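Only one chain is given next, in structure tokens, and it is the form predicted alone.
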Amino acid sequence: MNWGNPYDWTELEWQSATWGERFMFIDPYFWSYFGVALALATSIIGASWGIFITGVSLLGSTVKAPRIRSKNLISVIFCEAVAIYGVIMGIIMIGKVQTIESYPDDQIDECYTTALFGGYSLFWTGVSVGLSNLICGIAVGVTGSGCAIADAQTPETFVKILVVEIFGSALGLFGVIVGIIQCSGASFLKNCLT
């Protein structure tokens, strides 16, 4: 089946197609894999951004107070967890994608619609998981940066700020939970027979 052109449109018909029709005929597997890539890439960008923010302050603060060096590495670990959330979601999402091996000619519309729903579902899962992990990584990085600076000045503030950092890290976990709920409806039927 030619997923990109299931109705075998001519060049003239493609030129007169609306934007909605053009988006409708983008391969569902493209949407799926693009969603997986978004979840992975933006989660990793969020983690690296958070590590960058935290690391700079941590290194600068250890000049004044070398004792905070190992204690404040917990902030870097929280940032790294954000990338792991993206990898976990990528594995879950890629497990949903299956190649459609057979379909009856009279049910091509139903098979294509089912595949398109699965593709869109995985795409938007990738967007929501990726954005939540991007924001989570930045939030944990900024909080970890403040934690390192505050701990260098006043050691009693470390545990209090660490609690705030834990709640910031939970945002990424919420994104993973929402992503699991979103992609639970995505399905590619191996044999599209009703």
Contents of the next structure:
Amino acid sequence: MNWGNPYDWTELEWQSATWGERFMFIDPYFWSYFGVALALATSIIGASWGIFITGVSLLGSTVKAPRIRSKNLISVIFCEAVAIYGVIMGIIMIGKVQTIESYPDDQIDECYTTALFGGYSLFWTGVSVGLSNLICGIAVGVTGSGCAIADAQTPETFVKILVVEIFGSALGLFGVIVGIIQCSGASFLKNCLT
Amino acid sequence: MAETIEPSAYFFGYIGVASAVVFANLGSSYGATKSGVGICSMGVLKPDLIMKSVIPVVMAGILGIYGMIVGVILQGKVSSITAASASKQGYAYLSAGLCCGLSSLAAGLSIGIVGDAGVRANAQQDRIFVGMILILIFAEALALYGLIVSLILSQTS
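Can I get the form predicted in complex with its partner chain as well, since the one above is the form predicted alone?
The next block holds the full complex; its first chain is the one shown before.
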């Protein structure tokens, strides 16, 4: 349908509106900045979750086996890396938001849909990066906790469980790679002349 | 003729201010109380270690300060939203507040739980103190990351 002013839409037009037409009046800047907040905040929640899961086991096991203390801090560092992934993605996404100065009169619909595209892609980048870093943080935390406890009993198991932990930390990296590809296509001004 | 400023910009901007302060203080309080319970339990049998063990409580208190800093900065920015990019600024300040607040909340959870376990373990084994401090520093850095991104976001115009 011809979009026009949504305040002028009739009841019939609202009934036949598509999902896109219902969501399009939410500002694209909201989607993009909320995506930034999601990417950062959920990554850091994942990192902190991992840090306290592994930290508690590390501290408890060190009581009887003080030698494990320094080696097992690497699990905490892996969790911290998850937070850094979130920070990197957040800063990349902030750089992708472009200001739309004005629309040429004959291109309002095309320009606005381009802006919506940019907004949606940044939001879902935030969701994919944030959720994968959340899960990665928990995974690294749990394996790190197992690593500390096993190391306290049998020192040979440290490196073997560390390999499992490295595989776990790759999950966050997958999220960052996909996120970078997702937001690299985000453009607020692609088809617009301004 | 003066342009009118989109009113929702103030709505979302002030949500950002509130969420920065509220969530950061939630994290700070959780960190302080959880480690505090550990200190009180530990202090019964090892009262000499109490003052050293107050470090997690201090580190958790810093999180509230981060939230306050971002809240004050954002409040100044929201009051001076310009008409040209009002809605963009409003959402950016919402995002800044959420970034700082939720990061400090996460850091506070971590500091509390690690601090509780750490002070109890420190009472049994002296060598744990350095390890506990290192883990607490990593947990505190999480809130710092949120603060940095919040300050970057608060600079949008």
